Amino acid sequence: MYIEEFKKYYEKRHEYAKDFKKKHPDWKIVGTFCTYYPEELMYAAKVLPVRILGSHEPQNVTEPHIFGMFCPFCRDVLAQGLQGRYDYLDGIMIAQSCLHVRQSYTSWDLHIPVDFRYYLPMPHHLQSARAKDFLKAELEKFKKALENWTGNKITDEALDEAIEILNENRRLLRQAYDFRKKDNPPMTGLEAMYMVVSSQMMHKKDHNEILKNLIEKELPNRDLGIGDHIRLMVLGSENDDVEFLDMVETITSNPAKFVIDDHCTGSRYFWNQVEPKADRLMAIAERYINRPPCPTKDWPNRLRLEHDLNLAKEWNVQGAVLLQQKFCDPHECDIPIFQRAFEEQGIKTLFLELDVLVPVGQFKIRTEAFLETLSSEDLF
């Protein structure tokens, strides 16, 4: 019931998005490329992100504009912009994560006219002990940005508004994980990752609605029958992909259900909270320099590791399913460390590395298999 519509504003993105700017004229749309731009920023401002993402389509229009190594991801996602599927965006933004989606953003900002367009430097050495101070600083740009493009000013009540609205959301979106810990979950992976991906286009007070009743209507009393299913985790780089999703969970020689998740696309987004504090600017680039990290900001020390080997204990996964964007190098350099880390820890890896298009039946096989070694272990 409540879970479908999920699913509906995912697949309807564009739609809710052109209907969200004809009932509210006196609010901007911004396109996003990650997931470290500052929200709570933008809604004091009256500006609602849209999270910019691929169609998981061929197309042949980003060759003049984007090198043919890099990531499928980047280069599906500019192609969005190039065929006019993101008309509606009065601006675009990004905060500074991988080389290969700045690309699409600077060749979005050079070929597809918006009026605002904003790089945010967000620091790459977040374990730095001047992390804070600078991104502390940077958002203090942003909001003069945002005031001089909108001529809204952010003060300290819109601050506060929009870190209640957004906490809600995180905060929602947690207790529905934490269903997914139960011995027969009542959602299935694919169904939580159109609960978070649509989160990321919609704004938040509408999402909030449907997350409260999913938790207090639906969730307490459903039940799929897939307790005896094998649990599985996925983690690595963005993955939106529906059909390798629905793959795997309706594989049904060893059937499997993923309960549990860390990529930018599930749980690395929603994962904490800011924790409010009178300096508004610094509580807010506290939230976005402790979140569950990028591999491109995960260093010297990888604490992403043991986030993710905590996960996969508290929700009592079986198998890890490490998923690479093809050329993805930050996490391909993840890849070797993470399957040790969690092999030593009695979880079996599966490593997968994703294009545009899944080939859907090279990747049955190879799942099957993997369940197969799973189910097997179970036996004995």
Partner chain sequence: MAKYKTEPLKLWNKAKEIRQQYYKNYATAHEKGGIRWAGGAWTFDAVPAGLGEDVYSLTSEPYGASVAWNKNFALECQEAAEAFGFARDLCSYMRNYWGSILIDKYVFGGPFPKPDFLWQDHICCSHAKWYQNISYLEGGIPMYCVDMGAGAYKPFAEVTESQIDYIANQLLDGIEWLEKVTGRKFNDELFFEACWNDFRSTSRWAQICELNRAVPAPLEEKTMYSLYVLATLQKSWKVVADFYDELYEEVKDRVDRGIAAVENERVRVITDTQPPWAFLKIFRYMEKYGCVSVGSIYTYGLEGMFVYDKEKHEFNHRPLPPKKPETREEACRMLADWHMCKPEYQHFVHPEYKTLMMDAICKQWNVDGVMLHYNRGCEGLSVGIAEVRLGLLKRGRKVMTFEGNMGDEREFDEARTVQRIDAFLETFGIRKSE
Contents of the next structure:
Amino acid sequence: MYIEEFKKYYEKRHEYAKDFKKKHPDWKIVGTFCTYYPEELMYAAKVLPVRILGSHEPQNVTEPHIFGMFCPFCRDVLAQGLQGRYDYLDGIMIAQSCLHVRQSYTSWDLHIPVDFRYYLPMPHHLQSARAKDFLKAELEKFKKALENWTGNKITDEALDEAIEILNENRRLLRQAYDFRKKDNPPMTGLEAMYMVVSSQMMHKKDHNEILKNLIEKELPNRDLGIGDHIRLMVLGSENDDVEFLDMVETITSNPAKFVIDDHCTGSRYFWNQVEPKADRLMAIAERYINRPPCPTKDWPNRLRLEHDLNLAKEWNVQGAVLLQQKFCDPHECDIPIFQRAFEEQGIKTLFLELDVLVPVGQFKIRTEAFLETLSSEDLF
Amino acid sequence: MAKYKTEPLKLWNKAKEIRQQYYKNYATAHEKGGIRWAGGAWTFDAVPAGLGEDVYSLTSEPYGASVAWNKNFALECQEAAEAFGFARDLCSYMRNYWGSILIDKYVFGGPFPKPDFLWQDHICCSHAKWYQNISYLEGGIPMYCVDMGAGAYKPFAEVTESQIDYIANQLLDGIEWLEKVTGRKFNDELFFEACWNDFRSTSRWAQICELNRAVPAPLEEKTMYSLYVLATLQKSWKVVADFYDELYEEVKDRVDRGIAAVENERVRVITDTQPPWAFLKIFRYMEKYGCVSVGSIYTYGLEGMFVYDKEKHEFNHRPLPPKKPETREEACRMLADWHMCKPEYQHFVHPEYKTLMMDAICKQWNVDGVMLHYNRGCEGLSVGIAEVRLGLLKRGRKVMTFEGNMGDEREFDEARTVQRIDAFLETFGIRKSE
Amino acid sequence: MITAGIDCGAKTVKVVILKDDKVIGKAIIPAGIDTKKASEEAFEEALKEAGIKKEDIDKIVATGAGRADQPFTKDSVTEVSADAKGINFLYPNVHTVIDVGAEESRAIRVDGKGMVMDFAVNEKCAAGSGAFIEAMARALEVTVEEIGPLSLQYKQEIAMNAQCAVFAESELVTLVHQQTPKPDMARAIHAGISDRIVSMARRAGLEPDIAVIGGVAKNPGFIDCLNKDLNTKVIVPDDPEFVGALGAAIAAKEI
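What would the structure be for the form predicted together with the partner chain, given that what you showed me was the form predicted on its own?
Below is the whole assembly, all chains and molecules, this chain first.
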């Protein structure tokens, strides 16, 4: 049914993009890193942003480019470029985020020829009142750069249309996530991941079509028979690890399902909308400033923690799996504090580190033990 | 027979005394009713200077390095941080610092002195998080942090008003914040003076580094670490600015008289990133080959203010601004513009910028080879380092790499590093004297 | 002129005696914990093969991690220089030499005269060295000699995270539980280590021809994976573990 569509697009991301280009010769495709890129401006300039993710395979091409102390994700991402898998890209852009993935961008810039390259200094001090003026000015520059490159004028009408397409996608994804609050959620965590990540790889109009059908025709009556499964939250850094999510959700001793997440490959990506106002660029700037933050931009207060504890409560979570890409400094700075805060709320946590390939056997033993502690609470 | 004359640096002890005075000032600040604050070595320390003349700071990177010198203490700190749940691969200065709080021990003796507020700036992913966690571990010390992430400086990128405004306005907000948390009235005159001292220290240190272009080099990097550190402690302190003026004269005199740091200088190298502090003896080992490290973009450009000249492919000190600031707004903008230009900041945007600067250093400082420390202890200075290596090789430079950690000796393999140095120096056709 | 090279490695001591650019004697002895004793034994054996006395040798040069522990000479060169000289002597067209030893591996880019252009050494971890294969062979309950040929009988390629020897071993346990055929597991092990070695070699820069030396070069399973990853056919000298000692003997002519 509709839910299975997302997996298809996730797996055939390159075919989709190449096909899109064929069907829309007036559009360009830009590869993006991280999720702070202002998609509205790109859509308004007829530029399709596709997020570059890894392929979770061993490789030997990135060692000369990125020192081994940086996260496996940024190396996996760069490997895709070095191996020519994104040869259809017209450009690349990054909105400044963590140092790790910034290197995927800069190495790509140095070694893989593309027509258009853009580094947008997305501010980190999002809690400062000064961030929005600065970001707005940077969006202005980016807008000009896009216009010069594509020859397409970014009009207010085009921006309004782009904002609406993207907002619709965000609204629909939120609606789909709301279904997961049910006692018997009609969607697994793995399916949710496919749903969100495919949206980062497709034109949102195509994605919205599937989402609408899913929400209207499929989710209301879908019964996975998982009402008695342990409800888990998963949170942390980039996570599109199919093998891992599937392993957890197919454990038979104490079955469990992920019902909510906080990942840039999950809810953090789509959570809030652009609140329309006459000053479109300011409206867009505010959206990216106010979205649930990546930990590298979450200071001096830990707003993400508050947000995540709320999610855990609203989605009635029994346990939380904290994941991070190995060597992810921003998350490593947060995790001990998050674990303590979750435990204080009575939510047990399990911490695991992701690599390009996860050691599924070991993780399974640890996850089973964790689920056992969660279910034994019910017993006594 | 020595190739060059050498003699010890006369100001060596004075540098040491200033450093000791700095740490003592911080530890005893409260006894005299003063204020103490903590922040990073990159922070805008000129700003809290406006709170009065009894305001003392503790900068965290030099503190973390001081801990690293003391192997047992460092291990105790690192194990405490790990026991709390912090990952072992995080910045080792940060773990040394957090560990000091957790075991409540100050590396210079006594319990760990708690700061009254935190005043930091954010450049790498860990800078703000470091202090967020200090605040957490200390039970909620007020924290302010300025984001430097406004993009690279000229000539690497265009710098627009809005970029300078973003940083300057955060500083202006920070001044109001400082008044609020300390209850003190901000003294602009003191602030302007401190800004000027900051410009003086950082411009003058860059000029001192330029003197090392001479053959033989009047300074070698191991000594430079003990000199540049004063600017990492408090670049806006008049004592530091004056000291660098004095030091400039002494080093210039050494150049004029042909005094070498290493009497058998034959091969000149530069390094990159912080060294493994507990193993500085590798520099002495290199000297057996007549190999001298004349510096690095780290010792030159973390505190020294340079500009890269694209046309000439040169790396030269940034001259002092034409005049002192006269208004608070002006001072904040001058500070923002000055520190955005910091050489050690540019590679956070793109490694190619660092490659260009390092290649210019190789040219102007008569450098034969580059030793890159792949430093597991610092993601900020190691970011892009592999591309810097490729970029330098492409430009025909000889490059070697060695892995280590500036502050966690568990990640440094001395025997293997020495082997790599041997293999690298063999390629210059030089042999070791026993 | 007669020279000798002695290579004191982590697992074995190798000696090569060279007379007028011809190898007249060589020997390999397990290093054990007493490098001095092993060196003496190896030297004795090589002398015997060459049919000469120690006094006939004009110059001796040592190399290898334990080079300071042998009793014969104070002159030494690093393994990097020794490998470069050794391979250049054997194959002047080789520009990249990959040395996979028991506890360390390295890749060296060499010019046409045997001078080192650049080199890379594996990180402080067993996962990129012969020790890794040994540990994995133990886990599969086969010998080090058997594991290479065994892997060539694989039917299916399995991706394995071979970043760490300890993790890899426990991944192997998972594969065993899944009843994965032994040749497939052996293949995964060699593919993993080959990935690591090729990663490292790319750091030094790959320039053909490429040669592989060190004890692990004798493992056909590993060489097969390397050929695939490098998309070329690597050269393996007849006595790949002696190349370092040979290089030291050549260096002795120059000192």
